[in-house]
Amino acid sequence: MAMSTVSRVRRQLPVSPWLFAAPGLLITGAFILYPFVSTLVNAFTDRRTLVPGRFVGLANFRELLNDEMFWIGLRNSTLYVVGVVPALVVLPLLLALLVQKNIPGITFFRSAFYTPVVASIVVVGLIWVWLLDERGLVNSLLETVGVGRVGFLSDQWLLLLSAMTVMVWKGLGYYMIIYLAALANVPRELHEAAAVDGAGAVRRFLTVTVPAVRSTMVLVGALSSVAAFKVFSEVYLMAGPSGGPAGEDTTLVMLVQRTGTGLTGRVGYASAISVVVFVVTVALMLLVLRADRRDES
């Protein structure tokens, strides 16, 4: 293949790096960074879906303070973090310890435990709506053992608890895999030394395993707390679009979706709620990372 000097030089022109990166930069800029900036700007306007907004200063945020629904949303999203995160930090670790040893059939169990991660949240939500139904499997079992039927999906607090359970159930396998990778790096000599010193399984777990996977626990804590605070689908599917009895189960992201979409959507106000979501998300991350550093010192 004969190549002229001109074409050889042209092929080395510095445009091509940008050509490589252009599609990615374009999409990221147009659909992530621009909407991010525009959310920050819109939060200070009274923009609606069909009406361009005017600058209204802090009016949206002042309205938030007096909006009962906002406080309900903030409460529920916060409760969600408090309820879900400890479970998602501890349970997958125990599960990882259970599937760590290479006993016969263990790969089957590992894969089976991961199945809920693969399924769509809509599928998972609807499966649990049917399981926890007034006449569903869980209530049938409860009745069979004599406990009686429980209104998992009709009581405001039980609904929230049920939705938390679903998020934990769906997340177990994912974090289990993360922990498995971390456990593989725990030197086995540490366990042996502890065993020789007469430490039982529980003691070895607390004195060897936990310290060794501590940084992974912090990672899981950070990831799951951000995911929990942004909860939408679980509650939307189980409590319905209006968020359960009198909207008492509404979460912040549900409120964003409800306020900001549709032809009459209040884009400005929904953006103000989004800004709160950003701020709390970042704060949660910093909190978890700081707690981590304090533990270390």
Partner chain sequence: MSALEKVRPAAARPPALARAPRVTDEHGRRIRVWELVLRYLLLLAVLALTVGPFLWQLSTSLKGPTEDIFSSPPKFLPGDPTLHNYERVADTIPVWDYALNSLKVATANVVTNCVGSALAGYALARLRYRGRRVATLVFILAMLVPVEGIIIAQFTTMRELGLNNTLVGVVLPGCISALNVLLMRNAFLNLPYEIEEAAYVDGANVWQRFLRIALPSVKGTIAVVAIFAFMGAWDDFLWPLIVLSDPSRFTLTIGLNYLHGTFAGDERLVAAGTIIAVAPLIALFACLQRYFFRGVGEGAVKG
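Other form of same protein, the form predicted alone, not the form predicted together with the partner chain:
One chain, no partners, no other molecules: that is all that follows.
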């Protein structure tokens, strides 16, 4: 009886792990792998929303080279990375240092700094639109002090800068939590030894804290680079579906949404843009990781 039970369990073991993993595998296959493969295939076709399409080779990618809106989107997405990533690498670290110490009331500030992270991006976008509108709170204050109204949402570059500000503001709390976990692993003895040697707060930050959390800074840089290059919601909510004045604030992901949706959407061309976005984001992560390995060596 015992031997039969053991043999039955052995026969069931190879199947049981797959049964537990099946729901996750099905979800991954249906919502990640299949769309990814489908996008790769569609990038080489002229498929539209209601038309299957035919194979056109590299025609979509050649068209990208002559598409002015593609270059505008690539420029804005690149500027977004340049403007957002340094801020999201440095500012959350400084914020984490401020809230790291256990003093009365610090929990309130930690929660307050993290609140924008859990807030809906739609709500956050609408709040900032109301603040920066021509008749919003910020312009009213500027007019009160005699500066005059500023076109935060009507000027091409100010609109892009405003969207960057929203993304940094919303992401501060998220990356602050990552840095808090890293700072908790920094030995206190290193700071005490540096203080004994006469190092001030700034010097201890540069010689002790930064080297100790450098790997975390690389992680934050990689995550924020990908998020910044794939930005959509912030710019879409503040600039509108048109992408700002004359579409000058359009990003690549906005261009994908605009090109590939609707009854006459060019799914094949939008898929080609998506492939470019994927390649660039992978390249960004590889560059960040390679720079980190070079510094370690």
